[in-house]
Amino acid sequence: MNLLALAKAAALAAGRLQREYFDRPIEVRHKGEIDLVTEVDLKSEALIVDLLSASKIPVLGEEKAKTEPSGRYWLVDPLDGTTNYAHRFPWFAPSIALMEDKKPVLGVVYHVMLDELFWAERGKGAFLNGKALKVSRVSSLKDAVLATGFPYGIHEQPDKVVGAFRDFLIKAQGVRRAGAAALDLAYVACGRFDGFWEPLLKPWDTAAGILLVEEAGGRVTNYLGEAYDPFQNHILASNGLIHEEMVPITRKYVP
């Protein structure tokens, strides 16, 4: 079975799901303070579970589904941007990762209503939509457009994640805080954004996109500069030139 080709149609099918629901009322219910879930992830979620069956491989997803996160297992993020969803911002996709352990070999990320398809194979390469992506060449903090998002816990550390974001906008060229982090990782896979960072992320948030940067020729380590995988609390993804120019200031703010 190619289970490349079986990730990406089912990437492609909940975001053919999401699109049809974008401008119904909708459902949405809260599982925390602002963290909300809508009647469309639960569908996206069932509808990639029942196509991604098909390859025997268990699933361990945002909402519903379940399984151990070891030896092989699909990881799931059925619609990541749920809040700009429930608001109708057009920023959110369903990530598709198949992990080996903690390392994800095969990562899809639909950016929906821009019909645009990321995907990567460990060791073959990243594409959109069939081209092959290359990270930016900037090589300066100070020349470059950074991408971070904010947590659903942000009332309980607030000074961390303020301090980051102030920090990076003092000596960046610009900052982005558009609300879905497998989105972001995928444009500093394809060079749209130079570097990426954010604290208390999920493990399906993060998989597909980090194996999408790294195919793309960027670097991805904790806010430390260390090994990351996605079942850490700190991500910082760059093209890799600003990398080292990145790590004094997330290092200050390990969540």
The other form holds:
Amino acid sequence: MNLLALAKAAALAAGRLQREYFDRPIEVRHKGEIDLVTEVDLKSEALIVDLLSASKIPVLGEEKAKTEPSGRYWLVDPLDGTTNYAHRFPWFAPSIALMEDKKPVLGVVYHVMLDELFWAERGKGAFLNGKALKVSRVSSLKDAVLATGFPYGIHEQPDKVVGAFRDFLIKAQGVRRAGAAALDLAYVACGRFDGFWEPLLKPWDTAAGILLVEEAGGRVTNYLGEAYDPFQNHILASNGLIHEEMVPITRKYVP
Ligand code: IPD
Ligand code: CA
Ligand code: CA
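Next, report the structure of the form predicted together with ligand IPD; the form predicted alone has already been given.
Everything in the complex follows now, all chains and molecules, and the chain you saw is the first one.
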């Protein structure tokens, strides 16, 4: 079975569903103080899980997450950017990774409203709608446009989050907070962003995106500049060229 084709088909199917419901009144619930889940998150996960089940590989999805399966498994964020979706801000994506030994070997992120399908396979490069991706060549923070996100737990340690944001705002050309970590990483992979940092993400937020960045020639570490895997709670991704300039800032704000 072609697992890449299967993951792409599942992401596209979830995207169709998300487009279909985008203008309709939908049910929105609170999972935490500011953490939302919509009926479309749940429907998307059910659809993706159903399609991926053809592979007979277990699935760990955000909304039904229990324990991590052993061995090879699919790691799924059915709709990254739920707050955006609930507010009709057209910036969200299903994100699907195939994990082996806690690392992504295949990743698909679908920018639904722009119909942009990003994918990567370990050792085979990263692509956007079939075109090979390369990270940007910006080599200095002052010329860089960065992305970040604010965690749902921001109430617990706002100073660390705001501190990093402030430092990068002063040093970089610009900072964006669009609200979907999987897309932030896809955008680093395709060179639209030069770097990205965020604390307290979950494995399904970053698994597919980090493979995109690495396969497009970028670098992914934690805030200390050390090897990252999606089970850590601080991530720094960049085109590689500005990484060393970013680490001294992120290392001050490890959550
Ligand atoms: C969230 C988005 C957001 C990030 C949050 C994530 P969700 O995922 O990726 O950009 O800042 O920390 O939890 O809840 O929309 O799937
Ligand atoms: Ca997410
Ligand atoms: Ca989600």
